[in-house]
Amino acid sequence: MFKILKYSFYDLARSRWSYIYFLFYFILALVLLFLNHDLSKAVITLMNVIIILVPLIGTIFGVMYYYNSREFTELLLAQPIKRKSIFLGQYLGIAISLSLSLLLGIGIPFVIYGLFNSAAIWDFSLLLLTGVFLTFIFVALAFNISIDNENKIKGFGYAVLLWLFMAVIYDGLFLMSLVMFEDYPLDKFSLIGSMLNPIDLSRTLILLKLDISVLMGYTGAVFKQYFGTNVGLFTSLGVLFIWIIVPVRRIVIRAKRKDF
């Protein structure tokens, strides 16, 4: 498996997509720093950027490497090494890749601007483990897509769905349940709504870190009332290890099911 996932990571990190994804943070890191030498604030206008761009990367860069090595794939297959090994390595390789992308692409510029100096660092690491996170889950979604659909245009419609839906008509739907249902105790269906949807989560999460109640919006005050400050966060990060852990889980058991 660390054989594959090797090998997966250098090929991506030889593909001119990772340097265009890396050079697209690290461009936005620090013209967003330019304009604004407040790294807090910075931090705010990078969480909206960072949990609408992330998932999509990941879906959409997920997808397309399932599909182009195909062939490769079929030839790992026909050797005696584990299926596990062989779907693992490349979900760990590619998802690994895109967080190193992320991670410094947008590090570098913080740490030029005085991060390690500033008051915003446990805010700005929350930030980029949230990206990471969702880098792992939505690769992760992306594979389990590609494993269902043998047919690259059903992949990719797929694939783009699941984005929009997560991110923006999840919410939209979320938000008329709560305006219709707005006589009735929503507490708990709030709280249930927003794990059901790691974008939301995430943003929850970074908001819950930065106590910015203006921007919090209802889920993110329960979340505060429920759980508090701390426990909400640890909370957070252990749904969104859980949205990890089921997706990979499902790509283990297909790979050893599928006929390919």
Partner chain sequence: MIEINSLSKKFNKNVVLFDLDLLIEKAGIFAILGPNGSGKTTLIKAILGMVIPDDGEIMVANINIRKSSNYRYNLDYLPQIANFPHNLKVRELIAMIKDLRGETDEEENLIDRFNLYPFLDKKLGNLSGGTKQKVNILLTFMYDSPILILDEPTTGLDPIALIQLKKLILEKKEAGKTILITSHIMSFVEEMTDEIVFLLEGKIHFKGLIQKLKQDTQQKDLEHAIAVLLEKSHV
The other form holds:
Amino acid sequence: MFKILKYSFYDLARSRWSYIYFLFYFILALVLLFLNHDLSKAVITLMNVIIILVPLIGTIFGVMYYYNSREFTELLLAQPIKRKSIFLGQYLGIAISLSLSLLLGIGIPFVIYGLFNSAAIWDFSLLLLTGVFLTFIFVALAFNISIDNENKIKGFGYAVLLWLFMAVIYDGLFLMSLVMFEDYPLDKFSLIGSMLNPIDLSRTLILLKLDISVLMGYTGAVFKQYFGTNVGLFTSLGVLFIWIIVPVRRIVIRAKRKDF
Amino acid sequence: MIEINSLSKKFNKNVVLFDLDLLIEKAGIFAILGPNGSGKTTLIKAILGMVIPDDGEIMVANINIRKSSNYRYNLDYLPQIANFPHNLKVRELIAMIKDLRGETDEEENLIDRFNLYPFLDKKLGNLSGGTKQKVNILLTFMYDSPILILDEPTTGLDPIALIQLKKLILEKKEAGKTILITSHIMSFVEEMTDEIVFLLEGKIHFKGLIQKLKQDTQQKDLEHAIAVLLEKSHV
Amino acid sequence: MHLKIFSLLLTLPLSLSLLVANGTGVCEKCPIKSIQEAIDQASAGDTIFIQKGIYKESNILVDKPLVIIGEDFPTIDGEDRGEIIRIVSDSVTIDGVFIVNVGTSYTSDHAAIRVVKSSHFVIQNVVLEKLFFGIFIEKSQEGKIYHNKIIGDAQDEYNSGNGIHLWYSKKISISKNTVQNVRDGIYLEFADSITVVGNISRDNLRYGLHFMFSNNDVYNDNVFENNGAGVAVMFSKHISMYNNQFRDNWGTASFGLLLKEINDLEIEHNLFESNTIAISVEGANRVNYLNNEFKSNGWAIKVRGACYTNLFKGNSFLNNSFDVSYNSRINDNLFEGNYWSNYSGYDLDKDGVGDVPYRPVKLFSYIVNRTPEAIVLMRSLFIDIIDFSEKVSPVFTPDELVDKHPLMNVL
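Same protein, different form: I have the form predicted alone, so give me the form predicted in complex with the partner chain.
Let us now look at the entire complex, which starts with that chain.
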């Protein structure tokens, strides 16, 4: 697996797209920091970008890589290597290289700006950690989609649909159900609802840092415990982790049974 | 060498191979022929472990291929479409395959024979189709495995490279290897192979020497002999 | 000659204290051993010096004009028996004593120092600990409460008292005091013409400052931090508050400043930081909010209704989760020339004022008012989209509530 990982990573590390991705984040962070001079505001804008763009780029990139390397995958399949190793290796290759583009692209400007001397370092680290989680999750979901769909166009379609659902539609349905059932105690429901979608989950994680003063304004005991203590932080991180494990397990299982 | 017992495979409801038996014991060059959709590629892929059979079993060098991926150390495969990671250089690809499969010294010789020196430091994404196919051939032939599977090996090759390829195949045959080839080019098949396996609708309709097929069908060349086979089956 | 001057110098301090202040000393080895005894023996206008030591006394009654000064912070230990000092005379000064163990009671409000129907009192440099009520001023006027330190250990609201408590009093200055861990830090009821300056009120169970039926008062340069519910100003008029800091008041019913049934208020140059609600307003009219800074609050301004003719001008709203929240569509308040960090408009003519009006009330704040749990959706793309559409054509939020001239830079 590590050999495959190594070569996928080498391949991607030289891909133009990795650099474009890196440069995008790099310029974005530079602009935010040096034109704005307000670290908290920069972190908020970055949060919006990370929560929306990272999943989008992760899915598109994942699907694209899978379809583009299909013949190469066939070459690998004829080699004495386990299927599991091939797919996990490729998956990790993309996820790691995308994460690195993100970490370096945003990290370098912030370090130049003097982040280490700033109180925002924890917010910022959490932001990056969330970005990395989202990359791993959405690349895994993209692999699932492309393994299930031989047709490239269909695969892309589903990938974009998945993103749209997770990033926008889900929240719309969620909000509608909250408003519809507003006469009932909803604090548990709303917390569970936010865990079923990794984008929402990451958002909550960041809200914990940015909007804690508003979150503390609620009466629900579950809410209080979730947001007021470290329970929220650790639960969210744990569930994000599950969000990686489950799709990755499915990649392995599907890959074992698939015909190429 | 290769033993296939009652192999069946469906894609959705489409039966591609049905209850197929095949035994290839000795060394030599075998051509797998058949019209489009007859199941050639599926058969090859089943042997390679890329297609997972619904039923039946496949033994390669007396190892059941379901058990482990290690039987593929006995196999070399030349895929039909060569598409490699775009950003790797030829040299790195060779190193990578060696890293995955193990050491070999043959590649120098092959680089020389196919004149690949000028391309070693080029990225695979920038190579022409023919050059890619040469690299593809190199990767396949640089190992000394007892079985070689070549899927449309002549695609995109210039005449000089084609001559080299034929020489290579014959060398392998001399060395006592078993070689399976699929090809649409009958002259190539006729020139190179000893026996043919003719597939139609997921079953083997003929297996034996080219000579015998010609006699059976009373035709002078292979192309016509095949055509007769096809006509017969449609009657 | 020289000798004579020298001996004169030697005796000078003693004779000074005897002659000028006409003082009486109290100490463990002095002829007068208790404070009450000293008070009883003193005549009006005398000074009593309490020397360092522990005096286990309670229910001390000061019934004549006296200056009572502690030297090196003598301790008066009430041994939880109830009230410790009661002042019922005008012109009493208490300075530099350490008072502990006021008795807790469910029926009467025992205080460390109580002033009843008196004027011209001064209470300064006093340290209070283990108290029920701290300084309790009742029907008194023209006094000074200066530089005292009140440190309680309140656990529950029902059995704790207030730090500085004024009731039916006027013209009193409360300055440079520190009050912490009591129920209400500073409590004023029916207290007019009071100035509250430079105090620190923090970590109190309920309010940092609690204020009812009190008019014509001024607060400035105070710090209210981490109190259970912040500062409440209710049923009062003609108040001005400036240069105060309201911070870290977190919780379900918590706010930096609560305004309820208030008229004619000036709120200027205050800082509101990290409160669940910076200012919660209900029935406040003719209030001018000028040049305040609202930073990282949950809600900067939450209007609960019936607020008319208020002006918000020159304020800075920095990174609040919600800038302004309304529960109705009616608006009679003017927002003008504030800085909003959430403003995304532009300034083409470079005059420092944004060319597009800013709409501080978001649809999402309206949703959250109705369905509080929807807060988990904060900052999601979907919410941004519906906020945007509401901005373009307001349906649920007050149509005319806009800042037509939002500033481009923080003041």
